[in-house]
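Take a look at this single chain, the form predicted on its own, given in structure tokens.
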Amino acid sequence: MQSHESRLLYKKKRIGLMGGTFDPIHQGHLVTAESARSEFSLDKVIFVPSGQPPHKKKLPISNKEHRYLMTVLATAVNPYFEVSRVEIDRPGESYAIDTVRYFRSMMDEASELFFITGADAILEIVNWKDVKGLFDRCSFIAATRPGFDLSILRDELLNKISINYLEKIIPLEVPAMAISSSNIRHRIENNRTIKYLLPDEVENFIYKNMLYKKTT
């Protein structure tokens, strides 16, 4: 029988998750996620494509394996990205911890991980479910806008989450997070170009499986 040891697939490396619904994935995403890797010097970027996001049950959301197969064709060309289908094949509704304990059980002591994400979603946080548990288990890099406040970011937080937790939060700073996948969406319902804001071969699965165009 193998040992837990000999099964850890990441031995002192530093992980970062890249969660999101990527619907559809597009330059903004990548952008953070290189960002992420080259400022925190990270091994690896493990994208997560959301299989059912609680926070988006009224909303409609393209097939989950049109999300996954976007973002693999997204970051095949980068060797320090990965792609994982945890949350895709988990039953149930996705949330952060349960990927967060996944990743952290196939990883031993000294390495660390990182999740992902923008800052508005930074200010939810308080909302996730175990959010104790999660800052138990990893740090968070904060993605924002050129020129955003990051004063808001701690005001609003300070009287939300301990001092301790606070400081597991680093933000970066992205060019390209001006770039959102519902702009993406809107623009294809309207028939405007999208050429640019996300990868060749994203915008030819978009096209070829007719997705975000009305139906009558």
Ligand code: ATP
Contents of the next structure:
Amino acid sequence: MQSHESRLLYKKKRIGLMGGTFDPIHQGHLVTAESARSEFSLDKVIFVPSGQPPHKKKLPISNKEHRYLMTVLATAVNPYFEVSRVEIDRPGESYAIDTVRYFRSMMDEASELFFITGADAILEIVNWKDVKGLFDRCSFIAATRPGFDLSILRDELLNKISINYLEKIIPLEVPAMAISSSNIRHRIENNRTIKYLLPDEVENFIYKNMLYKKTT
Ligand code: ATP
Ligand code: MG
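Please show me the structure of the same protein in the form predicted together with the named molecule, now that we have looked at it in the form predicted on its own.
Every chain and every other molecule in the complex is listed next, the one we just looked at coming first.
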């Protein structure tokens, strides 16, 4: 049996987790992850494509292996980026708390975990499973677009969570916020260009596998 010590992959490390459906991954995700890495001196950012996200249950989402491969293609050139299959391979719905627990179990006490999300997702956080468990195990980096009034976020969250938790939400201003996966899917359906909204490799993968085209 492995000793606890040898399972500790991360010692005195600052690790970022970037969760998402990545259907498809785009420059907004990549710019956010890279800004977070640089601004908060993270040793690495691990992208975690979701299995079945509970909040997107009713929406059709692409095959998880396609989403995983697009995430690998998009992140391959950045030496600080990694992709984890933990949610893809876990049966059932994907909850952030399970993923955070999983990575925490590989980190020593001196290591820090940062969960990177868009500010839109942060507002939803109070509805996530085991919010307290999450805040006990990680901080949140909340990406906002330039000019976004953070006090709105603060006021809205203060109504729902304790002030101590609020301190663990760190804002990060990033450019490229207007890009979204749903907009990219919509553009493809309508035969509009998606060039430069996501990496060329991902764009080519989408065309090769005929993703997001309505089959009539
Ligand atoms: P959809 O349009 O289908 O909701 P999305 O573009 O929001 O997709 P997700 O995979 O749902 O992509 O997002 C994963 C994470 O990335 C979430 O925390 C989300 O808030 C964040 N995010 C999405 N788009 C951007 C962006 N342009 N800039 C910064 N963060 C983003
Ligand atoms: Mg979204």
